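Take a look at this single chain, the form predicted on its own, given in structure tokens.
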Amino acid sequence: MYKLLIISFLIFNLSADDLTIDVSKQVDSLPSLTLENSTRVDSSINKSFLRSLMSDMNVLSIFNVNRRSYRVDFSDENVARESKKSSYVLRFKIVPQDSGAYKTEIKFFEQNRVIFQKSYTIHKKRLYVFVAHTIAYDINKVMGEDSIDWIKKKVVIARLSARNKSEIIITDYTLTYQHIMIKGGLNVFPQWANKEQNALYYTSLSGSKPTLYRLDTTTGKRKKILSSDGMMVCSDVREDGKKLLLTMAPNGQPDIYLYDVRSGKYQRLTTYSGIDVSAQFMDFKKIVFISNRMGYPNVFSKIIGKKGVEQMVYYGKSNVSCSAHNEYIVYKSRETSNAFSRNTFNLHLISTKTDFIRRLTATGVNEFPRFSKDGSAILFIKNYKNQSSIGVVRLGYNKNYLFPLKIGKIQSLDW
């Protein structure tokens, strides 16, 4: 039951700005968007494109968009008949280049007048998710909506694909892009090690004690950090790249530790006699993780190098995995207690600076929440019937969307 227990563990200011209140834009009153295709290179690429194009202008919450789309030739100065009734149109054109590059061209326009136009190139076909997902970092932009950087960023996750073996796989948010890193073995836990997103770091469960590696991205070479007997789980890394937080039980209870990444060494930072796990930071010197000196799993926090800890949530009565980002945090809570039937567990939201708690999930089991850098929307994964999904909260329009991983089951995921 110890051993399980672990394991869970693991696996106002009264303004619209407090996340912690649910913002609700009414459909019918976002503009209008249709986009309109002009490619006439092969199909595969073709409705690929489309797909994740509508997709990404989907998840932008700022626009109502038309399910249909519409062929008409790029150099036409007006939108298409069916295109008039929308507020905004998005005309885009891949063309093959002699290179074997993908130019991509797009024209944004508002009441059929050209508002933005912009070209981007790919070398590699199998990118072309990125192409979009800056294209709409880009359409955001235009519409003066707050910056997006997160929508353009890769993700790693550890996807179990059959009995002690999983993948490490670095994907976009959507899942349409995906490469293997890492297969053979056991590897979980992964956790982009910088800003540049060129390295990584997992834990391998393949030897005789749980070993965190770091993986250089590029080359594709690992290096060994440390082992542990018990645990081994780089659970955050900090904003600079410089430290880690990890979970290590030398000893056989689970505690946090903070490890420098220049020098290589390491300090215990809790020392309860219970479980201490899954830490997270808030800033430099505060960090929340799991505990259950309540008799309970909850989330605490604790200034590093201080003794004392902080009860963060009062709401639940089985709180684990949790993300924070400035003032607020995320975590995943139990909502049911059904021994018969599958429990659900879904994500809420609470702010250090108010009593407010927002529930972001309604069903299924919600789990390993992430912040985006810049604290606007939460990546995290969703099980439901059967199929594992990531799922992407848009906190400031109180909107979710689901990606469904189509073999396997997500462990767990950064971005």
The other form holds:
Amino acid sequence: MYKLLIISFLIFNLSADDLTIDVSKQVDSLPSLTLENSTRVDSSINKSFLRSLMSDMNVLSIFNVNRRSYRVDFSDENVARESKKSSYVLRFKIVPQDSGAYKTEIKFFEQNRVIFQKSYTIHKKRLYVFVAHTIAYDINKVMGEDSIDWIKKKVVIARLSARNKSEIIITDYTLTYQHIMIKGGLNVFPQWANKEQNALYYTSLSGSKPTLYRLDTTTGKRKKILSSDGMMVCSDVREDGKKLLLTMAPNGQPDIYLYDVRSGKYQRLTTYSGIDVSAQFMDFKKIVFISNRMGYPNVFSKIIGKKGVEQMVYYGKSNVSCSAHNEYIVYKSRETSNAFSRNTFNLHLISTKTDFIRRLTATGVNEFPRFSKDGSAILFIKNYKNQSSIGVVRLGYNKNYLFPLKIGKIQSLDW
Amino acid sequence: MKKVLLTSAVVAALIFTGCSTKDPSIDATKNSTSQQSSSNNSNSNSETVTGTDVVVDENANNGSDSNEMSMVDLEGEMKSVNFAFDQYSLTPDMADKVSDNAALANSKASAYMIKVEGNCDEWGSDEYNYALGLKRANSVKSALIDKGVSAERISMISYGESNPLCTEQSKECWAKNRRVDFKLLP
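Could you please show the structure of the form predicted in complex with the partner chain, as a counterpart to the form predicted on its own just displayed?
Let's see the whole complex now, leading with the same chain.
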């Protein structure tokens, strides 16, 4: 009760920029947006592109998006008669090029006046969803909102397809584009190796020992990095790509190691006799990780090279994974001591500067949270009623969006 | 409707035919045994075990000792060890199973390496779950070493939740999946 009072008190004392506060914008108060489609009806990507673009406009969370779209000639100076009530209109047209490429043109209207226009070209049709994401990125910028670089990023997932079988898939945050990068065997925990997203690390569990590989996604060439008895996972890649946080267990003991990509040397960071895993860089000097050193799994932090750890989370009976961005930590927590109740694992957000906790999910098993690089969004895995989905939390808008996987189960992800 | 009836009738006929063939097949064995008896006298009963001899011969061809069973057969004799939720320590009954496996590893399976595989239930695909599988495997490895199995023969791997024995949403199923399996390697 005492804690509740403190929390209630803090709610009124936190600044409006604190992401741990729920921000509720009523849909009715948002400006309306209507899409106008000028693409030829018989175009093979007409419907799927419209669907993706409409979804992206919803995810922006700044518009009340009209579920109906209208057909109009791209060169028309005025918006369609049906669109006139809308505050904003986004008109698009996809034109196949002789080269096999696809050119997408857009016009963005505010009160029947063009305020932005641009064209986008892709050389492979199946990349169309990334055009929709890029348009969403641009519209968000035109509207003066904070940058959402994450919307254009590729996402890498491990999909469990059968017992002891998985695939590493490169996708987008909506799972619309899917390219199977690695198939056959059991490969898990993919992690982008750099900002350019042209290489990734992953763990192969197909041999006698877990082995970490680095794969160049443009050439398909892979290089063995390290193997360890029992467990070998790349938990995080430092922003500059030069250091990795690994979980290894050379003596059967899962601990966290710092690996130098250039020299190939590694340094053991934790020595606790229980479980230390899932380390994430908070910055170049500090990490957060999961440990059961208090008798149950919880989130701790540590300064690299120094002894001692700090407990970061004081709520939840079993906090088994986390992600950090500046002073914020999002973590997966078991809500009840009954491991088999419906309300199992939810995501919570805390700030290390306050005691306030914001619950981000409500049902099912929600796990593997990962902050976007700018910290404005969280990507996570949701398993509910035998369906595996990617979820996106837009922190500043108090909105969650789910994108289900049709086949299999998502084991892990990175973006 | 007619089709359904016809199908049902055919299925019923097949069921009854299936049932009726069970007894005759036993009879047929008896007949063959009796035929063999008549031709091979008292050795006829031994001949029904001929299949086992063939397996031993195959092992011999593969360079194995005639008293040694195949790697796969031995693997089948090794008992999986099941764990409680979120636990990785061995209880006395689990230690007994490991003890039996150690005895096997030091006798009939002494020529093989042992891969100890840690597994978890479906409650999480995160690293912690994999670490839990590993700690289970490590508890079992320590117990094997205590029982005289050389540490150099043992390797470990954790499959986390990715290697389930069953996928139903039930406590029984999840309990089956929280286990350590034993595999033999040449």
